[in-house]
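Shown here is one chain on its own, the form predicted alone, set out as structure tokens.
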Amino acid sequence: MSVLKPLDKLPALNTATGLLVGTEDALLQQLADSMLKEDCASELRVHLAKSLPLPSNVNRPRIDLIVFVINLHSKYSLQHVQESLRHVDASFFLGRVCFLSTGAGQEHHCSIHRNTVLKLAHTYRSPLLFCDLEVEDFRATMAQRLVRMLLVCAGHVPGVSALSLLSLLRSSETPPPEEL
């Protein structure tokens, strides 16, 4: 069990591999299924993990994108993500990591404030996406967006790199540090 690095494995031909990390097994599985239903020219692989580090496995594929899923209704979810972040190499944060916050629609039930998640994403210089994964239409739309990000991170979109995608996402979604 070691630090997860973005380029420690050779890429598989025409394959994009994503990793969803979070404590909500059912929601992660539904999101993964929605991602795999998306129509694209590349072979998609989506792996699920409750937390990092991943077990040391020689046959594990290269991970192109890590999505940390935080449920705003569970402090346990945030705690697991924060502990998992220690097992990710810093170079992953150059466009190959994003945070996905779910449960923001029912703000009166939230045990984690949105600003806490905003600060976490800002600290790691990674995009933060909000989506209520329990609603099928929202989940399908988020799956489509994550597949596009995954294809860029895997290098399957000519002329666009993970780092350039990161700069586009950060400029439109991240508030200035003084607002945090």
Given for the second form:
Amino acid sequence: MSVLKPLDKLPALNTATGLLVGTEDALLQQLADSMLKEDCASELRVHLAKSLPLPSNVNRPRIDLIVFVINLHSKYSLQHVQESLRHVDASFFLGRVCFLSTGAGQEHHCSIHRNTVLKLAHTYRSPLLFCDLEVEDFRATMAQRLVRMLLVCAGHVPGVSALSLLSLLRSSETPPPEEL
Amino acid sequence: MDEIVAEFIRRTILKIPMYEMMTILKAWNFLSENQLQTINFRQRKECLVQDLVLLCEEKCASLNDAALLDIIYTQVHRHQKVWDVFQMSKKPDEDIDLFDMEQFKCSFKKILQRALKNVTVSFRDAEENAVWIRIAWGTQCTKPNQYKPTYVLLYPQTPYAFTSSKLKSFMPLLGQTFEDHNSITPLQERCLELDVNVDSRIIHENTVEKERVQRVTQETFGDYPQPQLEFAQYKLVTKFKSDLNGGILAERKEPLRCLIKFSSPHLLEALKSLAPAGIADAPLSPLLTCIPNKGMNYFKIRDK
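Show the other one: the form predicted in complex with the partner chain, since we just had the form predicted alone.
Every chain and every other molecule in the complex is listed next, the one we just looked at coming first.
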């Protein structure tokens, strides 16, 4: 069983690579496009995958940040993310993973409860972001945020590491789901 | 414009209720906006119809134009007719019929005219690739009777034809015409276009899987547009089954019932796009994909 490990390869010069994992390719593509529109000094690359594990015969750079995209309208998307999480090494969860939920704005289409993703993110000690990716403005803002996170995880932001960013995000979190 | 056509147009327009008059005349598109504006639509219906017929005479309306008006009227009032459904059976050794609308219309008309000298055949395209055919029947010696036509509604991608059965004696001839019609057209290439990814900084990891999904979807649904269906309904009737002994429901004699209804403006296209969109696995459940093959959209699922 192939497992994604962070820091298992040498970084490429000035490159930051993100991996978006989610079942709806169109959404991932749009998000990747928005991320790449951002102006930044580093070379960005975005890999898109429906689920993990990734094909093993491919030569790919070190992955700095994994974003798991869950569509609250689709149990299928949650299932695939849950199965994919098993293929990620534990050390990735020290600030190099985040969860992104889309579709919360249309409550009547949601078949996954908000608490479910909150619990999932809490279990994996990783940040959970909400964004309706289908709305262009929201998507652009989220893309900016993700690029910033990606740069931190790639070590391109002096003085901030993935782990320190994680603890910064953690302190503003709402109380754990058991208390909700 | 001869008297027969004039009378035919007059009687057809007379049938149209006043509130539909403008809509139907506009759909007919034979009299121009300017011409219609010269008519007083507030007068008594008989006078209005007279004026309209005069305009048609000025414009030399042909039998074909009149037939077209009749088709439009019938399309609006289709619910007033009783329709029969026929299923066309393919000969076992025939290849998949590839359909060219214009060629079909041409050869259909020719075949009927060959068989029966006096027949008026008119066509009007409708939504979803459907075609309305109007046939006014005559005999070797008599002119076609325009007041008892047969209408056929054909959806080319399906083996079904709807007919308003007016003259039962001509039904076999109609059936034969469909059988005789043989259209072989070059295969139109329909490729499912994947988005051209211009940005090389985006890498798709699962291209093999994506191709598999496209292939399975194409094998299941084919290349051509799906027949338009608006809903499918599944009734499940099953007895409660449990591994545990006892429990409240284990004693229950009455089976459990569940009803699931799918509705959509275009259900089969929606199902076809589920796997490529990443909302479901490919292949889809056979309960969903069997709809076109079985020609059913109401299902009862029982315990074996």
